[in-house]
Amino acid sequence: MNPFDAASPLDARYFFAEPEFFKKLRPFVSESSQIKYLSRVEAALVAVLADAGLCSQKIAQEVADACDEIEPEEVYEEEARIQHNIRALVNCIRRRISEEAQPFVHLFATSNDMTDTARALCLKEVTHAAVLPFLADLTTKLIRLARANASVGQIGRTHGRHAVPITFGFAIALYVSRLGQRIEAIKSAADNLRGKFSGAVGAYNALTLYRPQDPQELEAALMRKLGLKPPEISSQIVQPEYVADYVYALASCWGVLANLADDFRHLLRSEIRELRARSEGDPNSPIVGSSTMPHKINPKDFENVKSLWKAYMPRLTTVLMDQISEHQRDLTNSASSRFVTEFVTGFCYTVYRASSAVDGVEPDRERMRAILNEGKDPIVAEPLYILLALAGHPDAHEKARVLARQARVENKPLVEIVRQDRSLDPYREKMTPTNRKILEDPALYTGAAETRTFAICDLWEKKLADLLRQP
């Protein structure tokens, strides 16, 4: 297909255009893996009962063997003639059999024991072979980062304004937690989908003049074959929470990943400039950063980033409508659900662009030292009015306001302020040496950050260390 064909510009622009992104993803989410996956659940069906005793394990061989061979493009030229895409992919099964096989193909079966299941089956592989390993390559970088910079100082913000200061490395080991929890949340999202084999309405009715006893064995049989869980009960769908909750940890994700990339480029803001494109310092780089203004670079990737999420966002809803479907099914979430897949590659493609863009900045740790050192000093309102408290003063507080104003009409530094009051020295010899000097340098003032950084970062590393070990 040529991808300046494409309707869609996640395939013309991302997908088709990163080929190693590309090769990654589709084996799992083009229409073509779509059709394999249907064969494979059709192939387990038919080993279920080969081991149930229904039929021979050769037959079941012989089903494996044709539904290995089915091509896509086959399934959609029978579909075009019957009307039907799982009756033709049945049919296209049946023609590369035995007679003596035949009768076994889709037995019990309904069309959505084998959609519903052939999904669940995808986004859980994907989200082991793509998902997580992207989103731990990401957390991977910025750990290290954090790691890098757990004692650089940077000024605190809180409303866009300077508030107390913090060290880069602890910004950063922020989104290392939250992106942590996110991909915790999307394992065990992915994990708990389910399958299902009970007929047309759910009830088992076909089964049960197999096995009337137990007719949900076979179906817990055929999921334990493909590596998934029965659902608890079933109408002809599967209970659409399951896909509905793995979407959702994706769009909590996103948007951790839209978070991130708006604080990366408002720190490469003109005016605050404490992240750098690595690219500014290569002469012979021949990123164009606009049309009209050579001396521009811009950071496309991080708003790339935050674009998508805006994009595909929305498309969370549609996924929660889908939970309505009248009675025991009806076919309202045809369409709308083969768009999951399309969710789950412009998720991955985000976290494959932010990755990128993370690798292509780093931090100007004199300009953060430079700006945390320009806006220091009213800092310091803070730690006196706590170490005031501290040392007995009955309003302290009220105290370190009316310094802080002082200082602000005389125009004149409030650290000289503070220490040019007298009736603060009683208080002062309660405090220790360290708190007197965070006084006379509130860049001191960082708290725990520094520890809290490397705590987070080893938290982190020996749990997706743990996550992706886990089958």
Second form
There are 4 protein chains.
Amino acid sequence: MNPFDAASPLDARYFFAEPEFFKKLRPFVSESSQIKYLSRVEAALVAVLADAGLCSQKIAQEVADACDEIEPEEVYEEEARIQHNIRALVNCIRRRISEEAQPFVHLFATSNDMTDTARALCLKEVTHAAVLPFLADLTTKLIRLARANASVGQIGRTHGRHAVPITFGFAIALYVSRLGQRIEAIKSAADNLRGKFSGAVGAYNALTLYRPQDPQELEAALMRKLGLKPPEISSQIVQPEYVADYVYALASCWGVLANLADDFRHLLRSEIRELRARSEGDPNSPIVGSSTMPHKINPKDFENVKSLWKAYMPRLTTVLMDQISEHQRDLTNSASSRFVTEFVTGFCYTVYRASSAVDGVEPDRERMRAILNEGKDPIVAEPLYILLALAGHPDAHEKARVLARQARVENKPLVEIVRQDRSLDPYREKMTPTNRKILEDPALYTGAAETRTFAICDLWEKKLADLLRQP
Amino acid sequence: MNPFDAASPLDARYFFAEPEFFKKLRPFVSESSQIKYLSRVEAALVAVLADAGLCSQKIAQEVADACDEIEPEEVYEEEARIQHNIRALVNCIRRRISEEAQPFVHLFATSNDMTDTARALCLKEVTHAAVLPFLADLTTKLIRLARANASVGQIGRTHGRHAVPITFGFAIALYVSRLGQRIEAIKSAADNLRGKFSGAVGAYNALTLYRPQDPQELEAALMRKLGLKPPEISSQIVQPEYVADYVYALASCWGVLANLADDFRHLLRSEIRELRARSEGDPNSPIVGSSTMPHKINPKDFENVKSLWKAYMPRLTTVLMDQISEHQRDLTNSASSRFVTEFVTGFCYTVYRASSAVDGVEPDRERMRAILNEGKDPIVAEPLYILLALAGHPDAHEKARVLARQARVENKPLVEIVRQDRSLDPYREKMTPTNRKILEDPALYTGAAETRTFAICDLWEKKLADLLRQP
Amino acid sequence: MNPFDAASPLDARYFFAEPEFFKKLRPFVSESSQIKYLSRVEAALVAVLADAGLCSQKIAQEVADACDEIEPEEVYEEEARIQHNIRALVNCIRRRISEEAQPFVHLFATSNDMTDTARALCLKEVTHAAVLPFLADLTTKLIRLARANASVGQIGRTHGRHAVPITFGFAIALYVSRLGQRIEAIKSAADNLRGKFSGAVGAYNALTLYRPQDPQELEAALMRKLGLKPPEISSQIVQPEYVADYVYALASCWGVLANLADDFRHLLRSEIRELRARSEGDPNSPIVGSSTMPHKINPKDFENVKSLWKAYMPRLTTVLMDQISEHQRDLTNSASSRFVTEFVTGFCYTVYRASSAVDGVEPDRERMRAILNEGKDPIVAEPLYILLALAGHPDAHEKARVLARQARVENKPLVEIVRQDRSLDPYREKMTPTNRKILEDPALYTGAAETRTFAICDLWEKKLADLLRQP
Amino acid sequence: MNPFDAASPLDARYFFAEPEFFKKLRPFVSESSQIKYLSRVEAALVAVLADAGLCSQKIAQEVADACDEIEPEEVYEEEARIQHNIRALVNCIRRRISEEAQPFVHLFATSNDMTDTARALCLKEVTHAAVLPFLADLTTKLIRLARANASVGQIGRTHGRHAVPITFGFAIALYVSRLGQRIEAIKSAADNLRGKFSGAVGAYNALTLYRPQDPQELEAALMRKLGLKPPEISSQIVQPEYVADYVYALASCWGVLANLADDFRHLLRSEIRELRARSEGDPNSPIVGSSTMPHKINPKDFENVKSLWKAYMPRLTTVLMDQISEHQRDLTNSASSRFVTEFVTGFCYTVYRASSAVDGVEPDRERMRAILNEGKDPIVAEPLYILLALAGHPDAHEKARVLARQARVENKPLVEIVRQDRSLDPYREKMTPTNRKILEDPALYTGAAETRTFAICDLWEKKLADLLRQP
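Show the same protein again, this time as the form predicted in complex with a further copy of the same chain rather than the form predicted alone.
Every chain and every other molecule in the complex is listed next, the one we just looked at coming first.
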């Protein structure tokens, strides 16, 4: 097969096309990996039976060895014959083992015990092996960017209009905190995923024949062996909320990435230019920005991040529709739930692109300062009002409003009007020198932006390190 | 105004039309309540300033009294004049208080400090006062139903086809567990909601003039006073993930309700009839089932539950789109985020309807038994295969398959064929009496359905009691 | 009831709060209007029976008079008693008429014949009375704006970066065309809505007793009387695609409004300022832009437009889920389909706000020219390359690329380098004077922006006039 | 590459796994086909230039030959170097042609002129070559099924409860009509797709240098050559509504398929069994229904249809979000719009599966009759009430209600009570013999089900034939 035969752009354009990314994700998210996971669960099942004394450890090993050898091609071939994917896998395993071992393969299990358990296992492992490391990498880059710019003044913007100042590092620290909390949410949802081993309708019908008192103990043993939590109660399927919680955690993290991408895109706008592409300086770069306009450098990595969010976020709705399954299961979630691993792949790819997008730009501090200086004069109205109030002025807000209006009407800098207004002197004397300076230069009116930036970076640097250390 | 003037069916048909429900929710979710919440936050702000020594407790009390008196009419009138809803509220408060107190109203705050804090407070309180009690009421009813039917056999259904048996209580216990966990998720998301008091761009610009070292301490004090957690870092707005998590928790709980409604609807189908309307027996009931078919009794409460899920679930997408706000805020979340309280109202109404829907039906145990008995014969294939395997049969699955096929071909009951097959005697002897009985009557093959039902009911009875006791 | 009691922000904040808007929409979208529409359909039904000779015209008139008098209060009261909304209405009608007339009310009909027909009628009429006029008003304003600015140069922007020039009118003309086509789509979907009169399962069971050969003719007569098209075939419900098409037409038009709002918002950004609020000049305006930053003027109408799009667009998913109704109907679309009229209300409100938002701003042509002049130099690369190619240069693109690079490296204006490059003279001579001027002043490189603007405005001015003339 | 390496289940499990389906769709929907389409548009562009006299037909042919040879591998390789996919393609074309021809490749065009035109062309062609034929095949099967069962009585079901009778063919005819109308909508949206050739900002900036009077004529010529309609006005991108309309047409058709799948699934339920799998009879079938319950035959094709609807329908939201593109384009639709061809693939696969699912089942007419006969007695209430009214009974509805109640209370068949009620004789005499028979056997009360079935089948047979004949 040719990779360009794929109908999904995720496969053709992003997954197959980036070898490093592909190598990292393939063991978890390919169709081939799904069969590996199913085989692992089948092997673990027999190992649990052996632990329980139902068969020998030798049989368990025999089955484990067989499971290791299974390739997707043969399973699909068998499925084409019998029209059942899990029974096809079981047949492939049984072919490889002794007659003595055969009865123990898939014993007590319904297909979906394997499918749901394999999915939970896969999602948990891809989270620890790829999702969290990719996110930690991005967040670490943002922490570095935030620290480096913790004191670099930038105009704050609300409604797209100049508000009061922050620092560029502070704007980034917000993303550190949002991403950090989403990372925790993703980890927590992944670690809460459940498998099951309770049979066709969830009542342990088959297992109870063997363990009438506590059939759920064998299920718990299987989960322990795989590093999963046992479920409370299930039907043929694991309660759908565990996967929904996980997909939601990814989707809501994706929204943070999309917001970051939009912010960076806008700061790269021609009229703003507070960010610039690192590659902009290289006249020998072979990179083409536009097929007709050779002078253009475009923020296409950030556009890609936003675009993938639009492509995937609405799919959470699929998962929420899959919460409904009639009676002990209606199976209309069979195809749709297969797309969850694709969702994870798309998410990881977005983080990966966001990470290289952040690498590709740098703040233009001169430009930030220029914009701030150009726009700062009317800002003084806010600190003036607060400082007058704190200094006991009887009508601080009105005084500030009148002076601001005077500045507009007379078309004079407000800072100068304030400076020359002698009636303010008694209040000015009560102000700290730092605060007096702010009235002279409102670019200094950045509040606690710098200290909060460092505090947030310290907090998440530590939390991330702890979180990644955990199994 | 006339309630039938409303354009929203939620208002006209559900909220205004059910006095008990309206009375319970109005203090939290009406537009009028939003203004009450904003007033409470404005009052708390001045109380915090008084605690910090910036103004007297007397002033704080004066402001609190004024806030108590605010009515929505006057705020809307003032807003019509000045085109700003929070400044309108502030003006209404200031009008009522002494000149001395006026400067402290809204001091240091940006409008959205109030709006976001009021929303968090409202959502947290409506959760504890209405969402959780409504859900607990429904879950308690389901626990009762599950216990009462813990041992009532019912055919399990997968693909809409008869599978192996469960008990009706077991099917209900699954909902107890799913709802229980969603209740925990909702409570956890509600208790994690945050307000803010960090000013126009989140950097505590104004507060830092007064408390340069730790402006965030005043924010924390305000949150404490209101029973909210302090935020880590914010822009003009609270990080949108807290509300998104909360709405997701509701949406995913709504999916459980929709699934329950579908299951109950289907059990009420003419061909199944394992459930029946309690009102069916009353020949004098004035209730009309159909405008042309007077004999019909319809499961319309369950239909309503499913329908409201369809109406509201997709709105989670709105909340996920609202995660994106350019720079320190772009304000395109202003109208859309107002709909969150409507979402809560719709959710509560659905729970309320689901609760009365559950009250309105009862299981028809005769019918459950009849269906089970009619369909049970082929079921024996599964326990036979397992029991033979456990008894050491060398090829148990094949043996069961052959006998099942013989039954189909000869059109004879499989149970009888099994009974008469002498080659099975040696294995039968190794089986427990309980298991032997299952081969005679596969309706007994209900696994651990009964014991698991009680275990789940015990677990959640206790958990719910604990959870509702918490503040 | 108090309007501030509403739980829906649409009701409390937008619908009830704007008298002009409320007055226009209330006859169509309130719960009260729904009952008026149902009454009209019930009256039309009896009129059709009279036309067919089944009853006298006098009876039809009697019923029509009764239907005119029905008030929602009494219907809701009766519904509370009998739990069926349409039978409640029928009872209210019957109470008012002679015994002789009573049998003809609702004869042959199932409730949903009335409900679906009333909805189609209401949606069609609100479209012609409000949706289309609101949209035409907005589009007319945009046509005026486009014409007035057809030749006002503006830098084009792709990726948020300066591309080649357009005119401001041209940017607006794109919206004229997009909105125009959506208006056609909305009208077409509205005029294609269907009612039904085929009974409980759609097979005209009752009508066939009376008209065995062509029961569908009575249905067609009812539709004609109401100005609706007859359906091809239905179950208990009208095929859901007609309403879905209509809601989609609105939703996709909403997306155009959201795009327009985003564009205008961004042009109002502090760094761009190519648009400005008309109110900005008035120092005595009582309007408050921010509760802490008195100098701010915010694009809040455009933010509202975008925000309402986010609030409503996802609800199309509800309508698509309502396409599924089991067998002859499952009724899980009962509550959800009531929200369609709210969708229409939200849409109309958004158009209304967009319209006043457009009124509230004006282009700052000085600023547009300044930005264009500042950014125009590198643009010359594109026309240079094309003109050289047209003039027979053997390697035009490479020549342009080399000169553009020289300009960057030497930090000199490209226009000047081009002007001084003598090797270009032979090609320059072959160029038209107009094209030579473009190489001197790339701000002139606006292509057909002006002529296309007028062409589009002419086209839609005529089309809109025609369209609104149609019934 | 291995097909099982794919991350998208659509690729791995459905597209690659079904050779017939793959073969049919690959020329349109693979990544490789996208490059073929882009090459075709590049070739057509030069052909248009030749027609206009700008270059020779020989050059146009040279370019066309080169475009024919392009393979995706080389384009991706070049893209990896220069980071621009369209310029990469242009480079690959230019490498193959004479120096003289090179300047004409891509002349006047911006990348997106090619991308959007290629997409429109691809979607239009895949619609005619695959989407419509697949749908016509399914609809034709349904027409056959409807005709064959036009007079086969079936109980109608509303609320999942028995209502009045239809025929099975009538239930199918509804799907014929719904699908037929969706087919028309899909064709109409496909034929309305547009390309563009108006350059980087849509104002024909480059083309105007060459054709100042009517640059849009060259665009129109390119569209004609490709069989597409010309656009009215565009920015860098084609107006997004054309593709949105197309995706909506597919999505809304998908909903009809999902509804059909649900209906068929439910008719296959163990308790209903009005449909059965054709394969059920074959004892030698290797097909496995369940990995533990060998007796089970499952409706998995219908489950798959519903499941794919859940997986894809929500993605319409992506397309609606892509309506927003800032200014002349923001490029955040770049990745997301690539998924449109995947959407088409998923849709075609669903139709293909639905078609074989319909083939796989057959109605069990005995069972339909049995259910109808068992449930028919109370139905008589409706025709009784109508017939009495038509016969002049003064209070027909009340009379029917009283008798129905008597039947319930006395637990006697209503038909019998009616038969024995002498007071009805005068009315009975006025009834037609056909109608009198209905009172004796309400199973006959199928209205116009049979005649409407044939009418709908005739209508769509003809319409489909006409529609498929059109180019």
